[in-house]
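Presented below, as structure tokens, is a lone chain in the form predicted alone.
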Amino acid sequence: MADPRALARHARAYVDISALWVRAAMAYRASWWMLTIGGFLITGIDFVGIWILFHNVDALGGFTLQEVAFLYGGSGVAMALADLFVGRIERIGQMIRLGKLDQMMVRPVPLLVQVCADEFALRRIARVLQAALVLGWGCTYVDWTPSRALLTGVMIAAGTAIFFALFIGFACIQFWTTDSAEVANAFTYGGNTLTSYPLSVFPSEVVKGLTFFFPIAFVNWYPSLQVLGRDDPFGYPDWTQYLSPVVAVALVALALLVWRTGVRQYRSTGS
């Protein structure tokens, strides 16, 4: 993983077989546009919900419409990016179960590689493109200096690495279990969607799990109070505000680490 030669080989891997679906699909361009609208559309709905609750109140957790804009855009494209690149994952489990698994065993392409570029579908741009929109509105309303744009660019990329994390973490259960893609959703889909929000309209014991035991608030929570120059609700001290690169950089090592581990105990599937 330290040789940049190898990385360099390992993604021009990836973008070959993505480019083979990418390609597989355009071949009906009618349903390629019809379900990206449709995706576009519905993961919008979203935040329309949010839009409306604010018709009924003038913050949230202490947060106006705007910054809860930032935070839901923050949340979202990261998520998306991470769900578009390697969400293929959480379906491990049907491969394992079909034998798929085992034929990409034997190409000599890396494993993790095959297995997230498989059926890549470059419809799920539409997510990134709702998110961003939602999170270019709310940059709109944000005081900026240099050093707030910088840490907003580390807080995307940081953000993007910790769903990464988690998604291949999580789906690595899937070698054990065989069965259990919506555990892996609950912390992956489910994440994304408590950061969607201001923390501080969970207790602060939820925020202390949410910051020590599973950290899914460094994907936006910190790095947002400091690029709106909000104090901390909960009292942290202001350092924690710039910790995601480490916490992103801890996740993705773990991840991968956990991946090994399942492979290495993979027995095939019998048939």
Given for the second form:
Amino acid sequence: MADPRALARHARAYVDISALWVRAAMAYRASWWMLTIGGFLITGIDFVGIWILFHNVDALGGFTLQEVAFLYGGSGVAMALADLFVGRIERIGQMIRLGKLDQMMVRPVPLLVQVCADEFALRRIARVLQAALVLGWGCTYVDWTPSRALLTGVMIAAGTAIFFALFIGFACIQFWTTDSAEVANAFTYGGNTLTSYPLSVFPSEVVKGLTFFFPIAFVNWYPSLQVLGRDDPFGYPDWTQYLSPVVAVALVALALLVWRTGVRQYRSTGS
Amino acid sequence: MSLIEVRDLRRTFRVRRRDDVVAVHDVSFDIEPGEMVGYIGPNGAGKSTTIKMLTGILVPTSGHLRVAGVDPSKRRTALASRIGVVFGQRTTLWWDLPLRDSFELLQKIYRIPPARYRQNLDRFLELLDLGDLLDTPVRQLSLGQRMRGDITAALLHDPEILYLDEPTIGLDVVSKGRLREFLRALNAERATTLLLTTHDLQDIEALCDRVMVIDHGSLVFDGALTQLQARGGSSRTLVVDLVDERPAIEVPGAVTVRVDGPRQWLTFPADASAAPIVSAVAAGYDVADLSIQEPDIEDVIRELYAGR
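We have the form predicted alone; now please give the form predicted in complex with the partner chain.
Every component of the complex follows; first up is the chain already shown.
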């Protein structure tokens, strides 16, 4: 797994498989554009809701609209990127039932790569763009320093990796139950919803939970406090604001371990 | 060292919290390069489970397993480029895409050199008569066309071993015949090792010198097809249509097992010649028509299960 040449080969296989699906989808070009633009508008409504909220209040959990945009966009971009690249894994139960997984297992590309690239839908990029736009707007209000810019980049990468881990880890439940995609959604999409708001709107117990047990606070909350120049409302030490990459690596490692266990326990279907 | 080495291979499945179900029970066999082996047994006997362990899809519960020198479940991805697998009831092709796209993607993910890919594709398209269908989406292909597409897909990377799970299921007689011919040619030209599970015993008769029979997870027979027929103690049947109704025919060497109007059924041992019996019947009776039914291998296998 750690061999860079092998990783490059797997990435190449991912691109080859996805390219095939993009080409297939582009056969119906008008339909593709409609779905993509539609996706962009629908997810856009999401932030419009927050914007309307700010017509009635000046701050949410002590954060301005621009700061909330930065938080929302940071989590949104990370989620949308993870969803674009590995979101298909939530269909793994269906792949098991249809016997598709068996076929993937006899091809010389790691199963995880094939599962994630299967029926790759480029139209999900609409969500990335929408979140990036909100993040970009939030960014214009940030008092930039080189280290804050770097930390923002790291935050997006780590956040994407954390959602990546959540997608994979929770999809593995389906190795045992074959039909429980909704359970995984509660954690992936649910996690995204929670981190779309400043965590200061929640009681401190919830934030404790989102830090130590289900650590999605590291997707955007802690690094954003540093970038926005805010003190931690719950009094956690400053170094937690740099911890996102560590949490991301640990969660990805854990998710891959669960994945391996799931594949080894895989029972296939009859005949 | 054999190409496929199986020793005391076992796979159990836990069914809820009750006892484990043993799907494959301490099976042992070896397959040498270039062999064409038929693997037969009733539904749920453990055929597919065995194939899935050989390909690395399922991890064995216990036992020793080596395919081309490696443990399939541990080195599944590496082994994949050396084997081809066709699941008769499910396509390995991409459903919504034209055959050509599926083949080109396979070229990329198997890293088949372009010259080799062209050569193989041209050869298989010609042998399997698929050339006109390259741009047809897989979902629009007939079952027989799809199966030929699947077999091409499984062979483009020159696998040493080809596993076929029910390759002729649902095919018409012509398609079946063409497929068998192709597989024979493949084995002759490239010495590809074939392991074939099937319900159609004609597949076995046409292709395989060796048969393995599995029942309730255990291997109950492993040997030559002729040996299987002999072991089953099976018989051939002479069907006689007399000019008019008669009592049961009595001739030496055969036993009349059924009389239905002018038609009578006589059985005689599979290894005996039909000629003296036919001439004895013709000499003693007014015969309108005669036909001989070869031993039905399904009966042989049924007897084999019953005799255990």
